[in-house]
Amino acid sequence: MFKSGVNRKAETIAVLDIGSSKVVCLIGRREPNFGVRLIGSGFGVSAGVKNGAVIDMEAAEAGIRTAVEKAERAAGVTVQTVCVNVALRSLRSQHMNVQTEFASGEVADRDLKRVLTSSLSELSQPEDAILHAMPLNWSVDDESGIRDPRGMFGKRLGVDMHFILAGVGPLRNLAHCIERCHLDISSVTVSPYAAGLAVLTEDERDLGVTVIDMGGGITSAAIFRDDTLVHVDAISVGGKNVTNDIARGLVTPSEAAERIKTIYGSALHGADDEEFMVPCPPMGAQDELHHQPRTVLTSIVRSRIEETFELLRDRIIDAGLEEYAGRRLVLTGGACQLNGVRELAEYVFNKRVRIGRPHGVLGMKDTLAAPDFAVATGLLKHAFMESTEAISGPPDLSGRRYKQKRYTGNSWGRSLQWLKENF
């Protein structure tokens, strides 16, 4: 609920960023008037998550298993709870005005707590979870875009919230993965609001920019705006989609793809494209190496990336929110990496963009300073952020949790809920 400012936020926080390609584990600690610092990192192979989904139980329980306990090795401590990351394709934003009336003439921690509660009633449905729960802008009376109404006097409170939401199923089979590996989930994060936490500076999230976090099976967008969160999106897209389409394309086994890819991969056309031959491991035993124009290879990588971004571009304009988003986009996650990628989304969003690195956490080594490394280095910075969120803890997988805080009952009834609000 709306927090009074006092932090009471444990000292160590363990962070789990699991993707479709690996299992992100960070443990940091909180260092009084410095800020946080990293003091545990592990790494594990994501061998049963496909596009941000549980498909093979025990392969992403060793996952997980495999990053916490290198995790905690390095920092000598036991992690029994973990803050979340949540990355699917059903995650989308709902935005919603609650007004209500209060009794007395000044605003008090009560009044926002009914508005709150009131607007989580109203959302609640069996088949989403609220993740994020986020007031943009107060009203009192007529006047709008207050950040903190208490004190103030007026007759009537209004909020616009932001909620983000995902699907119940693929929720409660991450929630259980995790619980069989013996932990329990404090938190959860949507993962392009963490990469913006990781990477973006305070001007750019005050003036407007987008995040695109492009990973392995899912590339979602996060738009920033007066220093809020205001729209999440997330399309099943992502750098292993461009692997199989080189797979596919130049007939050589994923692996082989894969390295190709990371070696020969680029979004644009280079000028020796035609000479340069790329070798293509073959498929089976009785086949042998064969070789083909890195032009080829080009397009291929070029088609799958450009759609993303044209996609994503669609969606953002169909909500609205073209110019709302301001004139600047910031790219994270691995499949970012590749040559080109940052010059074909300037293109594609007529936008000025530059590839995140994340940033705010003492102790962090090079190769965590990557943009494949902004979802989990945000997870922890948000971790130990105070939160003025509406809902904190892990998702109520019920559909049940806010329905029953609805005004219901007789006229008698409803007095007897108002008097224990308001005395």
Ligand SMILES: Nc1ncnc2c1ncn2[C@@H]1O[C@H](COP(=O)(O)OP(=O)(O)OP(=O)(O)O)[C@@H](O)[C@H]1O
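What you see is a predicted model, and the numbers here were worked out from it, not measured in a lab. Rigid core here is just the name for the largest C-alpha set that superposes within 1.5 Å across the two forms. Numbering follows the first chain given and starts at 1. Compared with the form predicted together with this ligand:
- The Cα shift for Arg180 between the two forms, taken after rigid core superposition, is smaller than 2 angstroms.
- Once both forms are fitted on their rigid core, the CA atom of Lys351 lies less than 2 Å apart between the two forms.
- Superposition on the rigid core between the two forms places the CA atom of Arg110 2 Å or more away from its counterpart.
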Given for the second form:
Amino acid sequence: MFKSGVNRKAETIAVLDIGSSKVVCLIGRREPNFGVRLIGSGFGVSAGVKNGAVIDMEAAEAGIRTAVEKAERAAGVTVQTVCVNVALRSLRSQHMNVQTEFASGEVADRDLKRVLTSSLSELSQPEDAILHAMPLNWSVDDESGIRDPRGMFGKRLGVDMHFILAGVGPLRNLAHCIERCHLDISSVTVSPYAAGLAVLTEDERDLGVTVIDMGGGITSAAIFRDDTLVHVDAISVGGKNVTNDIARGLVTPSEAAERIKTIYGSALHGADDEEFMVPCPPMGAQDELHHQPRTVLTSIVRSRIEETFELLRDRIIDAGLEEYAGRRLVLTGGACQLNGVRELAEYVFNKRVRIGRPHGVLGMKDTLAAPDFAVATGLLKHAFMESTEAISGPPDLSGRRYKQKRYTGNSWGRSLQWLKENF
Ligand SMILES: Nc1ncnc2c1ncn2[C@@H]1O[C@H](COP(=O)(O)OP(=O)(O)OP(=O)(O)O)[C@@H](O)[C@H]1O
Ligand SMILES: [Mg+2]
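Having seen the form predicted on its own, please provide the structure of the form predicted together with this ligand.
Let's see the whole complex now, leading with the same chain.
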């Protein structure tokens, strides 16, 4: 399972984006005064991952090994621990306000610790693992919006916590798969959070913005506001569903459908869609190449992507977060590169939409400055960032209820890091 070993002071860190279509390994080195420099990258085809979850150990392992070995060779280092991403359909946000009374009059470290501990023990559920625990806002008596409550006087200390949870089963499979590659996990970051860190500007994160990472097998969203992550969501639909819809609708093999999607596909109808005929290779030897008007292809693509966007939009509205989600939307992931997707997102979400390209890491070649490398780049930035989270290290996948001693930096690696790192 996940092992301890996060080293925030490390000079060289490897990250692994295990997607449903590809595996990316990036190795970065701390560059004094300049942030992070990329020193090696490697890619593998992801064959054993579906909708973000490992479904075939051997195939997934092969993809990870290929990506890591290539990156190791390029960087000239050996990788032992990795920071990995997670995007699963069970991903969800939970907010909690916890209040405790204290007697001393002045807020001290131990009071903060007590509130954080009590929020963790209130939350813990055996079927979920806590991936992130972020204190958003502290309050002392009736005063809220406090960044550091220590030294303040009062009787009641409160904190608004944002927890990000995911089903423990698929996480165990992921951990096992990485372990089979003889790698240790030093931390886990949810994909849309990483994507946001890679592509957003500080202003966007501050004013309110939604990021949607459109992968091959999963589409995930994150909402940032006041420079913090306030919500995540995921649905198990992605670019592969568009390809499958095309293969079925145009009666052509999946490989041909993938090619048709990238060459002729669009989420918006064009002026010559009726006349333009798309060549569709035959399914078998006895069939012949046939042609279909592009308007049929566009309708197939549009209905799948429109449905995906509407689903996410409605879930954000249902969560009461429409106002928090901001006036801007940034798209990342391979599937956002399809023609017309940006415009369709503008229409469905009624927001200003742009395609997000990763930035902020030195030494990135142009080929990596593409939306499908946002998650990997974000993982690297996150790995070198000062943590603002209450707990650090890999998640506890034991399925047992929260126990304070497990969060004090023992072999599970998770510790109440926040106190140490934030002040
Ligand atoms: N130029 C393009 N036009 C249209 N679709 C594209 C293009 N390039 C890539 N895609 C699609 O993007 C998807 C892969 O995206 P990405 O690499 O972000 O997925 P992933 O990270 O491996 O998977 P996931 O995040 O869902 O687990 C595929 O479905 C692919 O068809
Ligand atoms: Mg992805």
